[in-house]
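The form predicted alone is given below as one chain in structure tokens.
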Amino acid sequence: MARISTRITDLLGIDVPIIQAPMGWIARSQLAAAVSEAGGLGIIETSSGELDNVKAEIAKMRDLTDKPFGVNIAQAFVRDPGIVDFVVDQGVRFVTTSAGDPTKYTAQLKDAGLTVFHVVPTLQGALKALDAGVDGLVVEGGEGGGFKNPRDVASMVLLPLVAQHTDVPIIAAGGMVDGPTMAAAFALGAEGVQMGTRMVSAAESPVHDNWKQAIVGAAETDTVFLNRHSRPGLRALRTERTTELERQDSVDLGEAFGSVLDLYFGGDLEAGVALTGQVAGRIDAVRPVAEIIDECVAGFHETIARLGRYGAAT
């Protein structure tokens, strides 16, 4: 696999600009490890409030590779007054913030030592988080799975804009699948990209294999944008419940989520709602991660070299 070296690979010492999203439940050592031995970034995930779970996952990772890897603090989520503290005292050096405001925890986590980005869906969010001292960003379209602002703004507005008015390390986050969508994202300003449906997807994603193939067989438009006149706004596969709550004006989260865990681990896509983006409309078999990580690196080079042909002088 050839290497692609920019200021993200530089800042979190690994082979390819490639994180895996952090997403509540999912995002564990399983998942995290073959992502982060196959060169890429892993992140273990804290949105889902069992610290002493995570803390467990995070031990198995260092059984699992020696790679780096970070970890999430998605900040609406925080039941832990003391995160930050939890945080450093597994010895991570890497930790994306998201849901919430920059300014809580980015000082303390930079006091600490850490290499912080914040996620944000919005220019005013992204010169906010630069105001708070972060060392990048994750710059995430609406077009991507999981809660975003109900303004969304797709990525291929939002990256060049932000690029635009920042010159921090840019990870480009929804839409991002491929070698070529990776090529494109670097076009537009990023240095790196996320992945977060197509890692759902992967052979060691933890989640039911009914959730894998409804990605697989979906179109691209297979997906649902919730709480569009509320806050925060979901974006989740098409299933008969989320149909319907796509109809409501405002969507009562703890309603919306239902039994979450009988979705992610037990196969039941009624039983509440599978965050996904519209990316699955572009997936089209369960792969592992390693082979994920060596098309998209491949397939990114591919692009470059046949973009850069049309520029040769004749």
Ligand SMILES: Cc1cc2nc3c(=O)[nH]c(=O)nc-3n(C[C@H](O)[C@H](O)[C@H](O)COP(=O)(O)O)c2cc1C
The other form holds:
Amino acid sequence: MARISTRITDLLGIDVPIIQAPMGWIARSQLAAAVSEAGGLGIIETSSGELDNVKAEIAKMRDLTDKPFGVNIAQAFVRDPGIVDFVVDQGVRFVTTSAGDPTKYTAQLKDAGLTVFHVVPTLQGALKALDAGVDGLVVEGGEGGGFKNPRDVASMVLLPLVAQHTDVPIIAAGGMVDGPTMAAAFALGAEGVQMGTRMVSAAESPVHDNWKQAIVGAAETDTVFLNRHSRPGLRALRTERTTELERQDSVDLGEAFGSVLDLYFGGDLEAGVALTGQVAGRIDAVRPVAEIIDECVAGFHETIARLGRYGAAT
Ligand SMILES: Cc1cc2nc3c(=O)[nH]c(=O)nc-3n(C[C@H](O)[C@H](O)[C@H](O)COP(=O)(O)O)c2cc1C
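Follow the form predicted alone with the form predicted in complex with this ligand, if you could.
Every component of the complex follows; first up is the chain already shown.
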């Protein structure tokens, strides 16, 4: 497989800078190992709060692949005050922190020798993360699926803005799906991409086929942004339930989420909220992870070769 060498691949010891997004219950060994085996980086979630299961999943990763992988700490969901010790004890080398204050865990993680990237939705957040001492940033545009800053900013604006004011390696998230989007992210200053919705739809993703087919069938307008006027905002698949919730100024998320497991694994899309990004509108089929990654790498090279033909300015 063709490699793409950047500061991200060097730091993480991977072949291509394609990262699978952390996602509660979904980002477990079956999906993450497929991504790491294909040359990218799988990430194991902790946002489910099921740390015993997470521990078992990390052990499974070591059976399934000898390639690197990471773990995410989604701070808003942390119930166990010992989460940093938990992650360090698992022997992982790379952590992304998200949904919270970067000053909270960065020093402790860095002291333990881990590489730390923080997920940011704004320039201000990026500068704060740099002050906290992170090694890099995941810059997440508001078109992405999942929890969001209610004042959402699209990747097209956010990425070059953050890149202009920082010099650490950037992983672009939000709308990343193929070679052209990866090349666009690189043009805007990123050195890697993170895919959430694309990976939910992958063959190795553990979610029910109903959700995957809903992504395949979705138009680019088929997501909703909930809680725009209170916190946290979130982007999810448009269903009858979420179309109702979209009209509310403030959504009680505990109630809105309903039965996560009935939705994720039982396939009842009205049982809860299916976190999904706008890029669902660009996903046409359920594909194995290795195919997604190989095509992305090939499409990246094709895109930059095509752009190279415009040549130097005369
Ligand atoms: C189902 C789902 C669950 C997610 N859960 C998390 C999470 O636990 N932690 C986190 O940092 N981001 C989470 N996210 C956000 C993703 O990490 C990622 O940044 C986002 O999906 C990127 O946009 P995309 O959906 O356009 O690829 C989630 C996204 C989805 C779609």
